[in-house]
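One chain comes next, on its own, written as structure tokens: the form predicted on its own.
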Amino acid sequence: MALGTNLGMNLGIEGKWALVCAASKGLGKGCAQALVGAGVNVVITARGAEALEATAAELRALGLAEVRTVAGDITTAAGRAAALAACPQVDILVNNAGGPPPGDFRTWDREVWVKAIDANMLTPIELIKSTVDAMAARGYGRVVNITSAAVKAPIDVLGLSNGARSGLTGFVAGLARSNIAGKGVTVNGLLPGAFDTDRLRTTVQAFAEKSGQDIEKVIHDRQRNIPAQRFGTAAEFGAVCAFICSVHAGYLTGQNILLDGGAYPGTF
């Protein structure tokens, strides 16, 4: 049974391919599990070959649709190709990559600037470029792009996400609001705040070894810190990105949505 049935809603989507980007661990791996339990035939990537084929085989024993791998890395020409190449189609993009590293921007030379926009920025346009004319001509599309809570409310010390990630969602802004909105192709973005990923842990794990304390306190005092008191779930995550993808959100495009258990203090 698909996960749309198990939520009392039918997401419309059994038998779309999606490509998902960074889909071995964390939040992609999430919205991976979410539109196969839908019924959507997928694509998944990673860099790490391993990590990959068992989340590929997790997903192929749900028996519910079809999944394919390409390890590689998706920042590059050669990996974009290879991950396209293996969709029939791409009804669905969810693009995703990692983070850049936090630090002062006074260390940051023009090599390390170009590194990160061209992972948080400059791939997911190359992807859409690649994907956006054959869904609007298909009438269907939909474009996820995985950003961060930073693009909302900026993190001093992550200024190339907050530089890369906010380029892209400028560039978005325009590309949503374009011709493919009347074709039915929505173009939008997930913002996570604080989930419980190994990318969390490890910079969790970080910041106690460099200030000295618990690491079981530095968790309870950010979850502290968050109104829902507790860190999200990539489960939680992937059944919201599923829905943006399915046949009810047509409607929705354009939006950047935050996940974050009320963490950001803002009316809008």
Given for the second form:
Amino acid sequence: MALGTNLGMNLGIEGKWALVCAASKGLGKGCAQALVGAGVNVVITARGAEALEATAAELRALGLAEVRTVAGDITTAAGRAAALAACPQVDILVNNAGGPPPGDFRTWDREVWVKAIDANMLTPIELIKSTVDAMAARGYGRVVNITSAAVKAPIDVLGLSNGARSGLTGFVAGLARSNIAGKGVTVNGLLPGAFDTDRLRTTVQAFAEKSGQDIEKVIHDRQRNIPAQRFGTAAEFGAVCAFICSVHAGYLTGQNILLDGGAYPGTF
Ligand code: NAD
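Taking the form predicted on its own as the starting point, write out the structure of the form predicted in complex with nicotinamide-adenine-dinucleotide (NAD).
Entire complex below, previous chain first.
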């Protein structure tokens, strides 16, 4: 029996099928790795086929589960249909997509808002709509929405993210407590703080260039403000995701779990 490689613990989900969106890199990839480590078959998606196939090869090399790929934009109807069609059944749904750009809300028109809401609120809701009733009928299901620490502690320049992701969070708070809760289906949010991924590196690099600072100094300063004194890793993120998807977490639903090395300063 396969063990969760990151946890050394039998998660009890071997042989299940997971759809992990936006998973060629970063946090989505971390989730896919941990799920495959637990013997879960996965369909992984990303826009670019090359990075996606490279990740799939890494996952297949673990020799623990089936790995299928679907290249496409998950924020489009065609991208979602292709992803769903590749998955024999979706027992576990990990919702993820690129985050909206930073900026000043005074410059955002309706089109910009609709794009952000489409990607970070309506896309996960559409995928949930397509999968959750079948999960309930089978008596087991896990939905994990990758959102952001900005849902709990907003960042002013990330207004599009704050808005769209909070909309998703509000919607799933009701869904998680609906009749699916009594049928073995849980719905939770995973809120990343600062994780060492391509996205974080790009943001840090842009900030360093704009402020004329050395990138290593920018990284050092950011890490110093995190009680853990470092960025999180995709493997740590994936391990928590896999645990939420495990049989052990069946009583955990409607929650928003912050993974931020202690950066959020509140008691709760
Ligand atoms: P990343 O850039 O490292 O990886 C993103 C992955 O998503 C890639 O595989 C990319 O191909 C895929 N992708 C992006 N848009 C897609 C789309 N429309 N359709 C299909 N695939 C798509 O990013 P990450 O750091 O892993 O971030 C993942 C999510 O978490 C983002 O929404 C990001 O805003 C959010 N987040 C990240 C951090 C962090 O510190 N890394 C913090 C807060 C929130």
